[in-house]
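A single chain comes next, written as structure tokens; it is the form predicted alone.
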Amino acid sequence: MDADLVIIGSGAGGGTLARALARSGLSILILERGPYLPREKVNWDAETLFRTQRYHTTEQWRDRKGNLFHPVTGYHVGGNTKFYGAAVLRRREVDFGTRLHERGATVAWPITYHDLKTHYDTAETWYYAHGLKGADPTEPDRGPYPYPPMDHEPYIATVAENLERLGLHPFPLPLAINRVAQALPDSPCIRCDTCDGFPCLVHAKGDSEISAVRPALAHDNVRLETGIRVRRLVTDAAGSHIMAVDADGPNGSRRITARMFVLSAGAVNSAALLLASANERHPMGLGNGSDHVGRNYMCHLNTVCIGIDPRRRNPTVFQKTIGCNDFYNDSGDPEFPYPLGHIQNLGKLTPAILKAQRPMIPRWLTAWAAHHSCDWWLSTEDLADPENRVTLDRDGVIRISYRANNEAAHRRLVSRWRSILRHLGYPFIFTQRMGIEAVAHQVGTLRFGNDPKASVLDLQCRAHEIDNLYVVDGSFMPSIAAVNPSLTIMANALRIAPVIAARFSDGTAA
């Protein structure tokens, strides 16, 4: 045996379950794709970043039509979470149930929010979260955030209060940054502009990699190989046991051998993933007798959208401190009363950015735009749809067959908060949908039940019809919510742990 558990994948789930475990004692062996992320100067350069693309994926994806494109995403030591904007939000109590939406209603969990609240407060601590309790009017039962909300600068501020003025909620965006020494010499964070989007220079985000995976390779029981890309699952022959994985690396192709695995690939790599296992026991993909193995695919419906006025500059650095969510649980509209999303500020756009994503706009004008505006994220629940899903072409490449839906409430979304920024003092609004190629919020591929014919995971996110095989990337996820999805990955990892430490206590992982 190469280990006792294999988990593939150092993104938000893989990473946390590796260091949940670190003290278990078990020979863990962390597979990643991709190296770690190189620590250099153009980690904050943002022609490099947002234009060149250097460390996104060079591979291209289908559509549901069959044209390519190059999913922005990457592999690295701590996977999405090196570019992630570090909004750490739980999801609130009723996304755990069915919500009713225009489009039609959410699927309900099997678990409630108090079965992941003690593994949210574990998460925000490794993690470094900084909020502010009772600050958000829709947020669930918890208790003090570990670190407190980090501060407004004066610009934002000024926005924050007149976002009260209309009648709004606005409160600190929860931040997985190590600013603990707050503005002490010592603090690892800074307070960039190359935050939201950029990998940490100074390693002071709360990613994977940093959170988790360091951590865990404290422990001598813990390694981790980098370069490994998984092909196959390979199973017993009785198709209920995992027994290797066939893996390609810097030294060719190898068998990697252990008594459980765990899948952490992310929602759309894991079930392709599973459907390049199949075999005599499992013809259409491994756990896929539900026909539910990429299925119900699911990414926030999400645009950006970029308040301009001319007559304030705005000199923000660090920008993106306010999350809203009044239109969180109902649009106020009796006419349409359904929820509409979540809003944040984005990090701040700054001429390098602009001028890298619209290189055919001029530079002055660029400049211009970016020293007069505020930029904001808006967030809409994507819908669970069975046709909405991930699939293997004949020649291996994967396949995203996807509808955007549940498209009324964003555009609704998108309306109300270009009519605040009016009533706030920006003229020029201009907005930006995200398209197929926005794949970080990526969930629901591999979904958890009770009902193995309406599922592939158990309660405990084992896969129904294989005993040694576990999942806990964000494609567990019957509903998506309208919150950045990583912190529930975080913790629903930390859920499963003591799950997998047991089976080994008990004897039961063969």
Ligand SMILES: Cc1cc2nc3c(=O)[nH]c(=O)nc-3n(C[C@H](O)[C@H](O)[C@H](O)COP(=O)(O)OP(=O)(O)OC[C@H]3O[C@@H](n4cnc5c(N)ncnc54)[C@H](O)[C@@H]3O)c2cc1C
Second form
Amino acid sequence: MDADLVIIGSGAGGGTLARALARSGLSILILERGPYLPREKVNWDAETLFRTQRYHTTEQWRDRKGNLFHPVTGYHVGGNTKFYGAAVLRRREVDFGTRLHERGATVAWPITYHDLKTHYDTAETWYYAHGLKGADPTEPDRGPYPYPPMDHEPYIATVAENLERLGLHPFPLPLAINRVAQALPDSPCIRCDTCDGFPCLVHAKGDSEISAVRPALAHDNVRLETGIRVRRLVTDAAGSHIMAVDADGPNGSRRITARMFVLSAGAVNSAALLLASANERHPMGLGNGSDHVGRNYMCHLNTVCIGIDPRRRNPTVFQKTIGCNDFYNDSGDPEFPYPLGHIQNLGKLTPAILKAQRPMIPRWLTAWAAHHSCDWWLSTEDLADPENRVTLDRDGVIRISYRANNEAAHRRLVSRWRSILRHLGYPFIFTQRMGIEAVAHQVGTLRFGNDPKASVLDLQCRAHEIDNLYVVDGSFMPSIAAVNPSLTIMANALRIAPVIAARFSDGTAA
Ligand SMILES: Cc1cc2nc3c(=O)[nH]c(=O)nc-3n(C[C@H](O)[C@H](O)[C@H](O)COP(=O)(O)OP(=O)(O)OC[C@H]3O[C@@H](n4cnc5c(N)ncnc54)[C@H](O)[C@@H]3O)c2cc1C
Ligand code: SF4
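What's the form predicted together with the named molecule like, now that we've got the form predicted alone?
Up next: the whole complex, starting with the chain shown before.
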């Protein structure tokens, strides 16, 4: 036996679970497809990130029509949290129930906010969440944040005041950044302009490598093997237990055995792995008697919105400090009484970022635009749809068949924000909707639930059909809500950790 517990993937879910179980004394082996992300000067180079895409996977996936595309994702220790914008928001209490949208209702979760509340507390502490209790009118019942909010720089403070004058309630965006007491000279975060979408060169971002995997590895019973790509999970003859995984690594292929397995490869890859592991007992893919594996893929409707005021330079360095949930529960328009979504600042667009993303635009114009812009990220909840799904083509290529839904709500959110920005004095406003390649917020493909016919995982995120297989990445979510998903993935992994530990102590582990 190679370990008591094998965890596949070291991102938000897998990394957090490893840390949560590190003190259990179990022998834990984390298998990570990627390497440690190298610390190098170009970590903070826009050209490297957005043009040459040095840290993204080179693999291609297909969309529903069969067109190949490059997914904006990468494989490293810490998973996609290495690049995340570190916005760490809890789901609202209403997000756990059925929410009525213009395009239908969301699926209620089989647990409530209160089942995750203390786990959110722990996740916020581990990941250095900075925020201000009481500032976000939609925030769920909670105690104070472990760290004070990140200050707005003067230009952004003025934007926040102006939003308040319009009757809105901007709040300090909760951020997972190790700035601790902000005045301390040894605070590792230097508040740079290459945070959102970049890895942190000085290791100050609360990502899963820094906040979870490294602390887990401080315990002798936890091991990490990098460059190990799991290809397939192998069951016993009855199909009720995973015996091993087959993986490719630097020394070729090998079989790795354990008593218990946790899949946490990200919502797309985890579903693809279960499909690729089909066998006689599970002809449609492991744990797929319900035919739900890969279905209900969600990723938000996302739009970048850039307001340009030619009369005012925006000298902000670290811009991602405002959140706004004024349209989270309701549009405010009686003719459209549905949620619109969540708004937050983007990291500041710099001339280098804009040039790397829009190489055809003359350098002087990208520089001018970036110096005069204020930049936003708008997301709306997309609804679970069984036809929005991850499948594997015959040649082994992942296919994401996805048609965005809830479009009217997103259009309203964008148009509302445009008019607000106009009121704030931005005559030029540009928006760009994210496409199929934007898989950052992927969730939903292995939903949990009480009914084995309508879900893949049970309440404890154990596969209904496989006794020793748990899943702790974003795939468990039956609905996505409009806030960013990571903190909920981390909190859920913390919820599942004692369940797994108990299986070993009560003798029910394989
Ligand atoms: C640019 C960007 C910005 C983002 N900003 C935010 C934000 O501000 N706030 C927020 O909440 N979320 C944000 N996200 C999303 C966030 O990163 C994800 O929600 C989160 O990382 C998902 O966690 P996970 O555990 O499901 O998967 P991941 O963190 O992606 O982890 C999956 C892990 O599995 C590994 N793996 C995959 N396949 C295999 C295999 N076959 N064998 C072994 N290992 C495998 C991967 O290498 C990876 O380490 C952002 C994402 C991106 C890309
Ligand atoms: S802002 Fe802070 S946490 Fe973010 S990349 Fe810069 S130094 Fe790192």
